[in-house]
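Taking the form predicted alone, here's one chain by itself in structure tokens.
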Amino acid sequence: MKIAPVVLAGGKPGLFEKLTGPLPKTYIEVGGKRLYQYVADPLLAIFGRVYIVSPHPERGPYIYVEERGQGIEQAIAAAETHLGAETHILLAYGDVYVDPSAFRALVEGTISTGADGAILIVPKKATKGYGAVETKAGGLLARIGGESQWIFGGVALLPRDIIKTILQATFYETLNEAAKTKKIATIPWSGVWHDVNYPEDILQLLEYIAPKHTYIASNTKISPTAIIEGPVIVEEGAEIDHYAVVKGPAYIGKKTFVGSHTLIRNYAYIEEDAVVGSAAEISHSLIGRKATIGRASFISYSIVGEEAVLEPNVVTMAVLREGRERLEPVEVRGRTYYKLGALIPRGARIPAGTTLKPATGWQ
């Protein structure tokens, strides 16, 4: 079995277009990182090569391939052609994080069984647009779509041959059409699985991603009065002022700048560039690219696009009265909450003084 993988990553932004403008949601920076490159990383360690499906190809280890038309067909067909002697294609959502040991899963589970390819299916979510998947004896997929307590998981080993007949149907009829001539193996997961769907997704991923251990490059500038408290990464060229105080997880991105006696706590990302200014607070958020939050702001459970700008003094509120769709709820000294700050779209200004309700900017 020769396998090429591949990760689709594009598609329009959708609700994610206050985030990334014209360009996919799977491209949205979180941790220094686009969120395609959590599954295509992975990949490239297991397989040597990985194959990005996308409409805006980048610099990097990856072989981009130009996304023609629309739709996950359109897409998939596009990788097709470019492969060579592989028998196999590991398609992978450049949307979903999943633990990497996910796709080791995959693969073992098609060779033990002795099935021509196999699907990962996983339980079913709060999730819209992915299929129920129907088995039959053997854990042998029989159809998507009907009645089940598994769905599929973005994640699928599939012969070449079935994907040269992609563009004839849909993606799910295709697998169900190829379901009564071949094994297709279904492949239980129940494991660290995440659909980011929705904006706010992104605040559960924080968590998921988050650093395990505490990395300081090496040409940083931290002050001795700084505390860092692991796990925490700081990348190149990061600044960190007088008595500022770093709590993790969290990630201080590239040439960042952290004021003075400003703390940043529990899954915080401030990304490339970006400016946090004294005495501000920042808590379980994403601050994007060149992004700056203004002196003792208060910024929690929020996204800041990128090159945003909060004026001094801005504060997000975001406890809500009742809990919403796709949020986990969160338990403080024994109490749940649900929580939802602000999504302040890229390149927004945000007047000094300002003070955000909660779930402000996510419609």
The other form holds:
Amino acid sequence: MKIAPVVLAGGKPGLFEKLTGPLPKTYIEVGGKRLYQYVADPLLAIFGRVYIVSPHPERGPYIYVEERGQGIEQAIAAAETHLGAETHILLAYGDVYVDPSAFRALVEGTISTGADGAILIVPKKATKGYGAVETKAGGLLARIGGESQWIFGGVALLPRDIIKTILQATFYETLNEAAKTKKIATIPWSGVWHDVNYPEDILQLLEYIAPKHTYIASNTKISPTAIIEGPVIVEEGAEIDHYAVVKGPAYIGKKTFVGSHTLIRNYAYIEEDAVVGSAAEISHSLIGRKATIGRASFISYSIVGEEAVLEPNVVTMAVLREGRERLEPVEVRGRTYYKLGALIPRGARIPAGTTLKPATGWQ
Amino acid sequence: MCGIFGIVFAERPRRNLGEILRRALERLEYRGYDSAGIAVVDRGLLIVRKDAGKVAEVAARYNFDSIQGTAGVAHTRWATHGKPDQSNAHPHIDCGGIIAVVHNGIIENYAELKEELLAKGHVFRSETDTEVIAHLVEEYKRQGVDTFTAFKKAISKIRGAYAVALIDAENPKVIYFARNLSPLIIGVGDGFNIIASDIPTVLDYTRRVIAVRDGEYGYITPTQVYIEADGVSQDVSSRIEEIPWSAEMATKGGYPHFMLKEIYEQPESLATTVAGLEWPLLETAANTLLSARNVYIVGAGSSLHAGLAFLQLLLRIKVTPVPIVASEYATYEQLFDKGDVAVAISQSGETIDTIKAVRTMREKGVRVLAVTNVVGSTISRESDAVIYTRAGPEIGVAATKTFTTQVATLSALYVAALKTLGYDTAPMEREIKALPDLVRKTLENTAGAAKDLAKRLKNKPSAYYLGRGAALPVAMEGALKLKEVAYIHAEAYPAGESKHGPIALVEEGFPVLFVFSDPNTREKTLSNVAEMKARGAYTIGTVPMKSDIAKRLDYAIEVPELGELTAPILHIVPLQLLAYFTAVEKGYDPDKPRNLAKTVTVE
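Following the display of the form predicted alone, present the structure of the form predicted together with its partner chain.
Every chain and every other molecule in the complex is listed next, the one we just looked at coming first.
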């Protein structure tokens, strides 16, 4: 088995258009990396090379394959034409963050069960039809569709000959057809698995990819009165002014500026070239590249798009529903949230003194 | 399940061969750990060292590390035929002591083969099914063919599930292998080759592997891998697969935890258990139960809950068993007398409380029927009759597949009792046969809900698990799972009893889980749901699919059911998953719950 890892990083931005513009949603930048790189990098470490299918090739250690048409089938077919002697493709969705050991589980499960291929399956409530994985004896794939609460987890190890017929039907139909004649194992996964479908899914992602250790680049400028505590990454050229407090887990990107008396706390990500004024507070939020947060603003459970400007004193409210004793969750597109702040599109400008109600701008 | 390993070098390796074999066995120990053994060929001599016990003990007792040689096979055993002792430990040898074989699986037709071989004068040393392979090869070799031809002939004779490795001191640089249904992996090395039950064991030495397919056989030498199927030699080089990571990073056969692996293995272990049911034995046992003066059901933990599920069934045929918590047996001692029968349930067969109860009972003349997963365990040896659940080894401390196989076995015993009473049991037998498929369906249809619910439960300090009638033991087992792995205080109560005290704790958002596996008590249980709801409880239920019970609850998990008999087994599956996912959500390791041991061997 010679495996070519392929990351599908294309597709339309959908609701992410507010953040990524014309680029696919997998191009959103979090923690100094694009979303698809969180899938591609572990694969690169395991296999030594990775194919990225996307309409927007960039510089990087990957092999980019230009996406031609619409849909995942076209993307897979595009990748297929670039391969050499590989017998199998390890297909991974670029918008699904999964613990890297799932990739190993998939390959090992395939080989040790003597199967021709395998798909990763994850538990999810209430999915009839689309993506639901029905199995047959021995845990082999019976079909996708139908009724089951294990759904396709966006990672599959498939033999080339299945891939070769991909353009003749939909991806799931191809798999179902293959399941009739070949042994496709299903590998149940219960570890970290996070599908970034909607912009608010980024908020949960911030927890999964949070720094585990502290790293401060050598050419940063950190004032002697600033306090940095807990797992925090401070990238090159960042400047943290007097009396600022950074309590991890947090990420301070390249060439950013954090003003004096500002508090950056849990799961705050300040991306490259962003500026945070003085006396602001940021928690559990993504501040996009080149964005500006005005002085004395409070940003929580929010995403601020690239180059957006928040004038001074902008406050995001995030508590969705106040219970009698504790917070009560609200269901948003199948996920439960206790807090949800604002989604501020790229390039937007929020006037000084604005108070943004909870859950502003996500629909 | 057993673990097998074989390795062949061109010349004596730098590290002693015995040490290499020991390390492999330590990796394979999760596949079986009641006995271990190795066979090594060195300068034309066959050396065999084996005994009952854990790998480390046996290896130390026989000083595996000092044994030198060029080729060897090794085995760690989970007994299916014959108790774990030295004679039944693998490797098994032929009469001449030059052929050694290790085997994982079951040979279905071993009894007839053994008879044929005995008639030809072969002497058997063990009670295992495996030994016939060694003698078969010896027999064909005597007829004048080479070892490989003899091996091929032997393999064509046996039926069943097997992964076999065989060495012959007369061909010291060859290991022969064959596979049907049991896993077998070849590791392709430089100057050596390996055969093993799983990939991680091979990864210690090489990352290049070949998966042997069902029905294939062949041999490895230090420089060659030869595979054949139906007499046709197979292309080997194109099948070599490179694993890009090392053994340290390898996972548990593709699962993040053993507990999930074992929950997911239930269709398979139930299939083995159901296929292995010996109906004549069950009917004899049922007869004794029916004619007994008193019937006791003894067990601890999950085994006790399986016993309580059995108790519910026995009541229907007017047998009134006394349930005994094993550690409390002394309270019941004055009851024990001749003419009584006890059903003693223990997964390991080594639970000290249950052993003590069994010993006291037998001293007083009580006949004991043991239900255990471990062949040759203390309880199986000390009982009058044994029924085995063939669940395979369970590594996760919380019992999952062993519980469902216990309940399945005991349900079969109940069906056997009905049969001796003259009832038509055909529909029930069909229900039991359908179990593997039903459990697979249940796993498919409840996992998502269980994971979703786990997120809602993870921050709750406590929960109630309520049920009536046959649903109560399921509630008790479900609550135990949540306590064991997710460390949430979960208490099981008869649903009707809950208003006599426990309901005082219920406040806004308090989780109360109802088990609706018993169709006879559903209406009454629903009135308890209403009581709890009125006090603000967060009501959860495992409910039969397409019933309208789901609407009456805050959160329902729908379980596909077939009939009353198997419903308890199907309803426990989502509760196992719930406990597992809650533990994972909370960041605990469900395989190693604090303060708990797999087998409790101290009072």
